[in-house]
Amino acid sequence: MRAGVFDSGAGGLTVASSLISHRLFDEIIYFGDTARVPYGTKDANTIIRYGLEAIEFFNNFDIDILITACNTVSAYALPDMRSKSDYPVYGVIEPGIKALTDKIKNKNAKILIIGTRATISSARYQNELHTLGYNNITAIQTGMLVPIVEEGIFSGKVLQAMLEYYFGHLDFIPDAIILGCTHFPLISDAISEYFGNSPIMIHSGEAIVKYLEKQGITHRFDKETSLRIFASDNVNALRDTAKMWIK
């Protein structure tokens, strides 16, 4: 079974990589749109357009499925990119959602949501909480810990100043964090230590792997996956990133 992975450019790697340990395909052909990246904060029309592109970009190969890694164009681009294609197409949003309220049920528990510009704005996330219930709600544009996550720092001073800039306002102490952008993995540690390492982390890798097994796709390859890497600028440079955060 082959998947395909979309991402606006390196983050997606960390989905990809949840999909390899879990083993759930026999091949992943990844493309990262590095040469448009990043996408959050782009309009919501051209977030629809470079999805429609990646669909094109897909539509070469024989895959089963794709998996839209990147937050922002779940937000915004999935209902026109299932429209264009003839395998499904999923997004993180809704398995993340899922990933959150299996593991917390008080309606009541506060919940800190961080993402690119893009797809805080879209509410995407807040509002299918709130449908269900979930009344404790907060969402913070966290843009910039994207490049710091590209430079390579998970952690030290400069990313510690960087939490302080975006959450030393924070009153409380989350139950619950949504990284809401395929980068934040990478600097989950550092961001539950910021908080007393009390908060459950929803992760897009572990959360798709999980959704994805509720749907039928289950471990099934003894073998491990093997992965192709595709981008639209520098590709050498993205499978070198590759090398250092897939394991």
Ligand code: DGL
Given for the second form:
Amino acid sequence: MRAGVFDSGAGGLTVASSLISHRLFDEIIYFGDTARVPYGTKDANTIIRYGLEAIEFFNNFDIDILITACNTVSAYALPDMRSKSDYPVYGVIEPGIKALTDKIKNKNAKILIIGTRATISSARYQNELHTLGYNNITAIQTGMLVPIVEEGIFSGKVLQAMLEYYFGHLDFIPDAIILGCTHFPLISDAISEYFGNSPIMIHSGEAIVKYLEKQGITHRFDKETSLRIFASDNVNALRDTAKMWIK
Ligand code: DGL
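Okay, that's the form predicted alone, but what's the structure of the form predicted in complex with the named molecule?
Every component of the complex follows; first up is the chain already shown.
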């Protein structure tokens, strides 16, 4: 089974990494739109156009399924992408919500959602969780964490200052944090430590692995997944990043 995995840049590699470690596919074709990252600062029409262009890219490969490993694209472009593809297209928001509701049963739990400006202003996570009865939700746009991760900064003073900037005003410790951007699992430890290591962290990659398995869309293969990486700019840099991140 061959899967396409798409993100604006390197963040989707965290999703690819989960798919690879659980051996959910024979082959993954990864496309990072590194020429145009970040998507999270763009408006809805642009994000939809980029999503449709990704479909055109993946139409060159005989993929069985496309995983949009980007919360920003998942928030805006899935219906249009689905209407232009002849393979199923999955996003990461629904699986993320499912992962949270599996782990957090208390509807009064303090849930923090972080993501790009576009993802948070789409209110996709917030609305869905409200509909499910969760009533203690805080959502914060933390878009500057995207370039920090793209720079390879996963710890240290700059990241700490950024966490203080975004979270310093909060007067509570979240029970769960939805990492609503696929770049953020790379700084999950630093975020968790900032809050005293107590929140449950929801990660798009782990969430979609569970989701695909539960729906019977794929199963675990015996052999290792092969990974081919494509990018719209500087593909060697993305390949180097993949070597560092994907074990
Ligand atoms: N990795 C993308 C996401 O999950 C966001 C990065 C970007 O702004 O392009 O939303």
